[in-house]
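Given next, in structure tokens, is a single chain: the form predicted alone.
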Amino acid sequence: MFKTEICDILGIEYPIILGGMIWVGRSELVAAVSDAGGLGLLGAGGMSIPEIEQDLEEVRQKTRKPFGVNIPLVRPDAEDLIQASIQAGASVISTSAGSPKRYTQKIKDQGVKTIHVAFNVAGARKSAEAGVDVVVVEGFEAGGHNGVDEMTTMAMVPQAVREVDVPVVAAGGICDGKGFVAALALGAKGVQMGTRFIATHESAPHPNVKEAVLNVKDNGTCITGRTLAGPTRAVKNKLSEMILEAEKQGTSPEELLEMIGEGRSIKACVEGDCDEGTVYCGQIGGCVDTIKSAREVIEETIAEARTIIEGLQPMVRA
């Protein structure tokens, strides 16, 4: 058993959270990952308040154990997002892309624990004086909207431990045991999982982005939009050689958005175009290679991390 103040915090058995993914966590996979004992975030980033209410009415019938929403607070409708979650039966809420003084206090006041996702470690900082119950520090090598700092979490996750005095949450780079225990020994008190998570029976996105991310390599993955919002990490495809040439050549940002257009993660998630959609994905990719269910993905790591401590323990003895 690994039994972390996260666990206390958020009533989950297990310091595993699903990462927040647009297109990716539904209904299906935010209650498999919740029923397995860690915790599920609905990625309502591209969601309606209708949908919203829908999955997790489908979450609730699944599960008794507490879930989330990921609301990135960009949304000009963030608020509304986070009372029609609340009433839903959310539990926890997760905020990023925004001040996460914004809505904090509001979320608490209604008795839902509070998560917000900083990528620097002056992100985790106001995360911390915002009053969220947990910060996660999410890594550059994490698949989708990253940090302009280029952080990477091996850095970040110590330097974030010691500025605050909420529980951090390690995110980007990690998948499996190995990565859990190196959490935990930078002084996370937990992890928060992706890519991993998009190789699952359950997750929602079209089966040719499942197999995109089996196939990763090490330099499977790409930076692209440093000129526009920022930073994203994706599978490097056609649409990213096309946005990297252009940044390359000087496109304005305007023509850029132009030349992309819109829809392009739907593209690969809905339709499955893996070469004209953008298919988010960590650097870890590459060191995922078989598709399981979520349980076994929680399972699996515990284990593994169990093993890893104990095989350990012989070198420290010596």
Contents of the next structure:
Number of protein chains: 2
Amino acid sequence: MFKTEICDILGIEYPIILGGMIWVGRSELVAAVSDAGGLGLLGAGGMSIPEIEQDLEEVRQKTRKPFGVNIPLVRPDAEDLIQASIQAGASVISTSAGSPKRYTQKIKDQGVKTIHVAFNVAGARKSAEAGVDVVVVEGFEAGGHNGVDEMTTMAMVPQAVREVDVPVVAAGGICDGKGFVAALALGAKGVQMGTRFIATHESAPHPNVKEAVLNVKDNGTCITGRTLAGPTRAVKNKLSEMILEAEKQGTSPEELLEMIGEGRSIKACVEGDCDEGTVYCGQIGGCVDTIKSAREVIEETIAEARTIIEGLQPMVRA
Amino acid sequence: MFKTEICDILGIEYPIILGGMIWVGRSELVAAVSDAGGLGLLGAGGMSIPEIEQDLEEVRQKTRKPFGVNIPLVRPDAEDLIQASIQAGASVISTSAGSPKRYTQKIKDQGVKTIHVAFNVAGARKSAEAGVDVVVVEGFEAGGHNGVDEMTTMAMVPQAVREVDVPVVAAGGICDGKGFVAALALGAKGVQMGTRFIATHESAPHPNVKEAVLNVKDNGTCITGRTLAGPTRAVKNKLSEMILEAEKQGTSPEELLEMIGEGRSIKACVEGDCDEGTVYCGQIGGCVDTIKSAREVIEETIAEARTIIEGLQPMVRA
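Can you return the structure of this protein in the form predicted in complex with another copy of the chain rather than the form predicted alone?
So here's everything in the complex, that chain up top.
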């Protein structure tokens, strides 16, 4: 066992949350993370209501443990997605990409727990003020959608923790017991992992995507979309080179969006094209070298955390 | 006491290094950090040889503990600065902004310890191959000169540690026991701090600079100079706004350098103009709220580290 406050709040054994990842975190991975004692979150950003209902039915077939759904609030039908998720058994709703004030109370009123993902201290504060049960602060090193302030996990976590009265979970740059203990030392009460869970047997994307994560080096990811005010981090490839060159040339946001088009995540995650498709991935990808089961990720993280914590003791006695 | 391998290597009591900071780390701060058990490093980047000799004479008057000098290798007279520093009693030379291969062996041949500052795993590897005694890896969140890969401390430290056989020190995002323990959990054998030491009684800059660090919020710093391939992090102000706007407009590097001109650090650190001058500062500045003595910074960091490590124990036994 390894408990912190968020375990009681979310009804889980280990303070490890699966980050919401479109095309990656589907029923098999969600169920595997939850069943292993963490919190599985369905990456519902690109899903329809029937798809969400189907996946959550599958999750319920595979595990009796709690699970949740991550819903980006940019979805115009976010409220419907939230309700459908709750009806289908989600005991936690994680929101991002929008104001935490919009639905938090409605969700809590139904006895469901709430998480909001923030990218700076002000966002953490607004989340706490909106009444969320847990705030996730996600650092610049994380894969996927990033904050414009580019706050890193090391710098942001302690500042968010002292700002709010609700438990803070650290995301970005964590793939094992090292990052887990570091997050706790910084004052977080748990971790959220994305990149590490992409490289699992149970994750949904094309094997080429998992391979891309295994092969990425420390500096093998980059941020694109700064000029769109919607920065994202992904594996460097032909697509990212094209986008960066266009941004450097001063291409307008409209032209850039036109150039990028639709379906770049699908291109990678479904079709397996990792040159022209987008492979969201964090800087910690350089530490992810083998495919594991979700259970192995969780159990090895906890086991390594114990070893590290025990190893720090002699220093204190010196 | 709180010892790790770098304490034996560098001859210090606590694995805490003063980052080399031009116009900030002069004799008083260097001596105070060393005397309190850390490693004081003179920020010699903007100093002449007579000035270095003068400051190191003052350091030797104030403490018998080991001290060193940080020398950016962009200085054309770097070799002379290194020799003058060693002659003046420096037992450690820290280099940055250039190849670690150039002088490392010459320094070691004189029985002096070497540190090189890297910004990604390849840089850490090259430093180790060059034979340095300690590698500092500095994250994107740090103030001052940054790496172009924008690797964060959380993501970079574990990747650097597994890449090299020499001890790694973490820099960037650390100002107290939280970051100190986090760095150790990630595999580092010590920390280097910059921003925290700016806000000390003994540091050299104008009080307005120290005030600027105290007042900065989590997202109150920014990176300028990406288009110059020489990104630096400083407090957001009129100057940084001007530079960012010019970079956005596609201003050429030559025009940009012309616009920035010379003496922006002096403008802030000596003249106290923090609107038009450059106040280098890390993202952790939002956690730095009061001026302390260098001794307080070190002792409080160690005391807090002990408390955190002891606090992690019950989780392991659970």
